[in-house]
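First, one chain by itself in structure tokens, the form predicted on its own.
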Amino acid sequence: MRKVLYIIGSIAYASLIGCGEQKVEHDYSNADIQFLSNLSLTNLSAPLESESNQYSDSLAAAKMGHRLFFDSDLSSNGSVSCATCHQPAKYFTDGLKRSVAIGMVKRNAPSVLPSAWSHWQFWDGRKDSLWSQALGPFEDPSEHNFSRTKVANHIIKNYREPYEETFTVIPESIYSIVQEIDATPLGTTRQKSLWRKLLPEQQKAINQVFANVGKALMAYQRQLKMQPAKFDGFVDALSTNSLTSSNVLSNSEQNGMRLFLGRANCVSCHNGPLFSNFEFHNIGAPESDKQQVDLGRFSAISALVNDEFTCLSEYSDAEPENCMEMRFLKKKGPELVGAFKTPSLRNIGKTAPYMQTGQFDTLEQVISHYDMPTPPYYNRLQHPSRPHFDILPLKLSEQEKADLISFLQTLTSPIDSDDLWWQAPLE
């Protein structure tokens, strides 16, 4: 950190005028283009790779994942689909404090356009894979509230052909079955019990499925890319020598920045093109509901133990020695009490409200909370131990205040209308 407020500290203001109007130019050095680079969009690295989906970078599962993520009917009223709470227009999220499917989740729905870029999924991290994290909502009662057989009888019903194509041939000894009955191993009692009476490979023919659909959704959601934000352009224009009064941010904007890479020191944790590590924090925001209070990755952890599609589990591509961060998850420690993953910053002017359970419906409120942090709500009964907490006062002026959401809203990046990605495919 002592090299980037070194950095920082460094640049020199200068004026440039152009078209008649007074605009703002910084005096850069080398160093300071280079540490900048590192936050442009220009210089993101591909997704991660993924060891236990081999159908991740598969064109053909990225374009029946496409079909998938907008299909409503792959829910018990036939009207909830991934789409419903990740829409495009509004930057893949839905706008809401918490999302609403079929009943009000217990969480809003975070953007799904850095995910490829993050070993853990959800708020609290309780998936370590995207195509895991894809069959969660399925059978969530409040989201799709559909069942494994459902999933299944809907794909041979509907997607036998690519399915078949692009990973394997369904058994017909399921047919009959998924048709039949409603049975998965998260459901209500009558499905608990029916799904216990499948055989054992039955049951794993249909998880199968199941598994597939998640990698198909993740193979679609690794081809969602964002244009270049303004940010992107300064930072560009600046490594290329071309900077000039169209591409230049204003002062309030670059004094934003500074703040945001200097003393505010938000760049510890919203770091690289994405401005998220990823990791996971206690930054003590307003708790929802103290009578229930959310333990975030703390709860997740015996989750991901329990989860049956992950690295480490039957239905995945990797071999046990690759699934690092599986192998080496941290189970235990105050840290994770509360915790809750980074958010990325980008189009975080556009994905009001903020934080798990949208606490903060403007950017002035989160920023207000972080120039003067409430410690964590702790209730020794329901904490397994006190939270950790990981920020300290900011105290900011008004200005600064306002030069830091300046700052922010220069990485919204502009919705492509020609990308059909991020469209509903046609057929």
Given for the second form:
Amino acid sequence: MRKVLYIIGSIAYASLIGCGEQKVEHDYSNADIQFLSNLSLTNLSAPLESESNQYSDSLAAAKMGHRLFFDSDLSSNGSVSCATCHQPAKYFTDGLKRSVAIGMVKRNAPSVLPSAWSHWQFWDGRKDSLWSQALGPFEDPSEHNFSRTKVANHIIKNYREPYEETFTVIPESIYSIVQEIDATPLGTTRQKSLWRKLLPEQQKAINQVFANVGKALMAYQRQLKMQPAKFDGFVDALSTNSLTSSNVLSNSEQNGMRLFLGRANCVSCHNGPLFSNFEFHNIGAPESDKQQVDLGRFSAISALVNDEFTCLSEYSDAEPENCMEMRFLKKKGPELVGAFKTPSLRNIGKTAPYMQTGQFDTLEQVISHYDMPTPPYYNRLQHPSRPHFDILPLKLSEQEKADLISFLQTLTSPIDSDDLWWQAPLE
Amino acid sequence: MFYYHKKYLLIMVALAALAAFYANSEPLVANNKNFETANRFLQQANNDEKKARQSLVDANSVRQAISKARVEARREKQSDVKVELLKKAERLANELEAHQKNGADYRVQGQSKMQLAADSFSVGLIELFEKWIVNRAPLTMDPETLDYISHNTAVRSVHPTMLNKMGTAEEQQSGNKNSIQKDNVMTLRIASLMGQSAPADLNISAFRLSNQQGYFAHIEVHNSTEQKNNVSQVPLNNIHQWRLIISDVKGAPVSGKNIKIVGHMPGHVHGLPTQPQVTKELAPGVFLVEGVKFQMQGWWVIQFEIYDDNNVSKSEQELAPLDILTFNLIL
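Based on the form predicted on its own presented above, generate the structure block for the form predicted together with its partner chain.
After this comes the whole thing, all chains and molecules, with the earlier chain placed first.
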């Protein structure tokens, strides 16, 4: 009798599941599933609210930012745009150790995809918003090698209508100035001296256009969405009790995931749906130039304090008392020395090389470093204090290292060829 | 008869004037009996602690005398002298035990008096700042913010010299071979205090006496200046506000002081991710603390260094805090 019931039950079960996909059993508890679901893209919050950019969610600003992002006329040789180093096909990176634009850039180009969720921008966090960040590369001699007057001139010539519809009218009094003068307070001696000769209100009008270009670029980058990766499919299937052979992670991937969340402690810093806490840590990645060490977050503090375009500046839309991160900026502490922002691990399998100057070519090298790290390089003459060190040896087996890498590969989102935000604008 | 009346009248007028004086001077320090009680307990606690220390010092010298007597006895050739010396050592050993017991008793007694003092100070402070103190519970982490960010394990930060004390890869492998593969149960929620040795009896009260016993203070969490939003849970990775409420041990609100905030995690080498500041004194002794943010769960120590406001001209190095308030949090 029992045998008959068993057979009937099996038939009923098989017909419920259907032919192609086999339901997969698992032993994750409800608490585990709840925990894992916090890491799924499905549960990603909206980007950080931007007090300093009132246009951050404006579609008009995003559309203008979209054009600006791919516009290579915003560079001294007419061939460098934001997309030169942030290429959509490479998840908005360039695959180089250190980016090459007009010259060679100091650091590796990070993906822009997770940046709208971070309080701090650049590897060292020397900018406190995405709009302020966007302004840096224009005036960097090794990047766009442009100036704010040239940017303003380009806007007046090519973007005046969408600009004025979205932001505000550009005073005609600066039309001829920005056409004739190449000036910025950050450039060459000549550019600086020309900038100083401008009247304060002229400087302010130019800076306003420049700042709004950054705000449009920020609005664009906030529109960039990632498709769910294999990992997200797995977690979502666990949450909805629909785990099948088609969405389950392999044993190696699951072991890697357990290590990632457990003994390897990766999730300590690489947490949340974007796998980053966006804070600053020193993991002792090899120093690429021992003659001139990179102090990371430590140097960023003075840059932030002196920056013209922070949340506290006159070009910010925030009330100064709401600029919490800047008001309570941590300015001192040994943990700032040589610390860099935790990068997101989304699409990590497709965004080699790794670390701030591409010190590691492969994920194998990265995992080997975490497995048996070298303490940070220390030079008494160059470092203000002995660098802080944030990681401990993991001592994993070769199989465990391979599993961890298999898991990291499940964080790659497919590129949606229909997503227009991911492509150069048509016009 | 009239003379006496006049005398009483004078006394009554004087008393009334005194009462009026105290009523006008904010707040009513003299009425707060709890601070008196607390100070009495505090003094007793300190005396007990002093006696405990003395007993332990005495115990130490007796211990030395015992060793000396025993060494002498070992070297002594004459048996009757030897016996005398051993007897002496035994007598001293009994004395030692008494000293040790005394020391331990006084310490326990002192600690319980200290607790009584802290309790009375707390009641006194709550009375003194009746309309300000809303939440008396120790601070905890808001689990909702925790679940979102999944920041569940400890970032362990070490000095580079610690690396060679971590054992070798081979040792680790032999101990944990295939443990992950064998153990199919997910252990995602790693104890947040991993690698930290917070004592089980750690005082995590939101009311604390200062290190030099000059001040008594209370902390509570506020998510805005509106009092109604008070909670005892701090959010993870979010800048929020605290109130710091301080009186001196006599029961007078502490006003016009410079207060510097220092935070760290014992067992880690890092501090807070922001630099919180006292931005406002909302009322005498009630300080608004802004910019507090915790990036991790675990044992945090938050210290408020109290500086004299008159010393602002001195450079940072020259300044020494008048006193320090230390709060332990298990978040």
